[in-house]
Amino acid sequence: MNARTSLTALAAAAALLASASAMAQGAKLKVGLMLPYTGTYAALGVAIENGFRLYLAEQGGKIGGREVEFSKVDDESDPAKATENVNKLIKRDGVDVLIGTVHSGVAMAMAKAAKDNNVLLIVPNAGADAVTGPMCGNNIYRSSFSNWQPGYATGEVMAKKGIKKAVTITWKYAAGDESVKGFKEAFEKGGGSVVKELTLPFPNVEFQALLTEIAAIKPDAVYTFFAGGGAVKFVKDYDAAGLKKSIPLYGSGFLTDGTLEAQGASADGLFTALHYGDSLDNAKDKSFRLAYAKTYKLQPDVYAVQGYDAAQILGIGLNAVKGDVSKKAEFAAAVEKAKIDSPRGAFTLSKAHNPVQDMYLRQVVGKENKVVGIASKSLADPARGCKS
């Protein structure tokens, strides 16, 4: 290659870089929503998208100075279809950022694809511990929780109440397994004992045989993790079996979040732990709830908050890099030092990019998950295995 050819090549490369930079500034930001829009978790997916769009509307339709263009895929909460679905967004649609999802098994496939393709991923619900553990990186973030967090907080509460013997019941999949693991860690540390771990396949809701087994064991209390339609049926079946009166039921907050209307009186009095509740006394939550109700004619739940905060995290990072999604390290640095003004109360992100947040103790009163105390203050995920 002679000098003139070399100079020409350098000039062309510089032009390409300049063009790419200009495109990053002026082109629309392509956001890929991979959420459940059908099945057990459909309502959760809709609430997450609503929350995300509400924040976007508050910013005049732009994030990081860029207008947003959405691509959407229904993940059906099916891990078997997850890789194919996420590749539709990454390879077919060329998205700049992925937002998803609810099911932990699907989220793991999304995290692997995001890592392999160096695409930004913000998880607005799925609590799979590995996302902010072994999978952690400067392009992966979570606006929700790790499965360990609400389980651990509930274990602390039950141990402090003097409960000694507990049974756990959940779906046999990552979210259920990890929630129970967090619960056991705190409950046993506090002097309690888990005498039986009951499971059934996701999304099976045939609970009767397991409820009969709980009645025979006669534990002091039951800890459970269910969400969506499964949570509705479990709470109603538990009550119908006559167990609610004799064996107190505690749960990760997803048991009663977004489900109270359908659960009716069966949920009255239940205690749960979560990073959000219906009676928080902070200005951000009041304005958020008012805006959400006005926009969607619905009351928001934790899923809407997590969608809203996913957009907030994206906005903080993109504002710092002037909309250039290629600057992953600078994006990460901005988000890691931010204090996020959330409806749940201000929170930060750990080095592994999982929220460090208060876990509230809530009790169902009427149609509200009323906050009655702090279950665990500024609870940080252990982020086991994170190399970040």
Ligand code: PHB
The other form holds:
Amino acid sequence: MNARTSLTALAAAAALLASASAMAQGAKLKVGLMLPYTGTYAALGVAIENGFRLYLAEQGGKIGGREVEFSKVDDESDPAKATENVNKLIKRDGVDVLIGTVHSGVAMAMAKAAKDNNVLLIVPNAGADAVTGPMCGNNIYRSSFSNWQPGYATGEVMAKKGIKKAVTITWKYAAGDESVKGFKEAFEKGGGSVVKELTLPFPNVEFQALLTEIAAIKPDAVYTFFAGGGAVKFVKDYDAAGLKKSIPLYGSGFLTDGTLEAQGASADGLFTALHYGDSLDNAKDKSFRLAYAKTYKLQPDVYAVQGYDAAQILGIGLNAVKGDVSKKAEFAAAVEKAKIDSPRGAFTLSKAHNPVQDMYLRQVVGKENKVVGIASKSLADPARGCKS
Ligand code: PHB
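Since the structure above is the form predicted alone, I would like to see how the form predicted in complex with P-hydroxybenzoic acid looks, so please show that one next.
Whole complex next, starting from this chain.
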């Protein structure tokens, strides 16, 4: 053994001892929540935290046998601040696990930091395809979806309806780009064609000029990815511009999830595809919705479900390693063979740790995203060069 390898071995032994002694002393599990609490995605961050805390409360406040201590950072959905923000949790607070985030660009920086520092990361929303592709690893998990998944499912639905000519409109960043890419793949496979791809920078909401362009093109339908506050404004503006009657609007289900109170009648009748809906007929969803409404005096949405399931994934992994986060391979083995009892319906994780799940076709009826069918059964994200 040369000096370098013996030093590395010493450091590894010291880290092991530190984690063993922290656990022997019953140290709390440090959970770093990095979520948007301001900006267009603020409500999404809150719903994710609510869902996470609900599962924790159901477990008597412990995960993997350890009590939990939270550190929180508002990431503002700003990729430019993401590395600094995630390092506050990793380096300053020394968290055992990172939970975050909503925005794909911010999540990419989190995945890189998690990789560089070998910290556990569970992504409770952001769909950046690469997180469960080239960035995959036995410390990286996602409880939500890949951007490709709802886009692809909506493309299948629109093609099956016989729509031939579509325009797409979204924010110009990874989530919008990848969502449109998934949509296009299925829509073109089903015989449709995309005649124009419109974008505006995230998180801008000046839609008027683009709506005028859609009116001039007169496609058979429009496909869109918007979410949060931006989705509220887009659906209202689309209706106010008089387009809703003449050019049917479709989207990945984020367009109408957690937004219906604010969208009012403008959202009525819209079709979307997503891995959750408001009228699922399963026991887990019924008890989840009851408990969520009782605790928060609010109806849950897809983001609350994803937060709840992020906590479930953490629980499954940590129970298998008796709370020892350093045992990444054993943690991964347990999660990879688990069937996760989600309010969306049970799902498994792919080898790259992305959910393999049903995509529902939903239609807005009053204040609900009513499930009216299955858009895609057990839809798995395509393999994207995950080597682990
Ligand atoms: C994302 O940036 O990946 C994203 C954000 C909000 C959503 C879905 C995806 O609702």
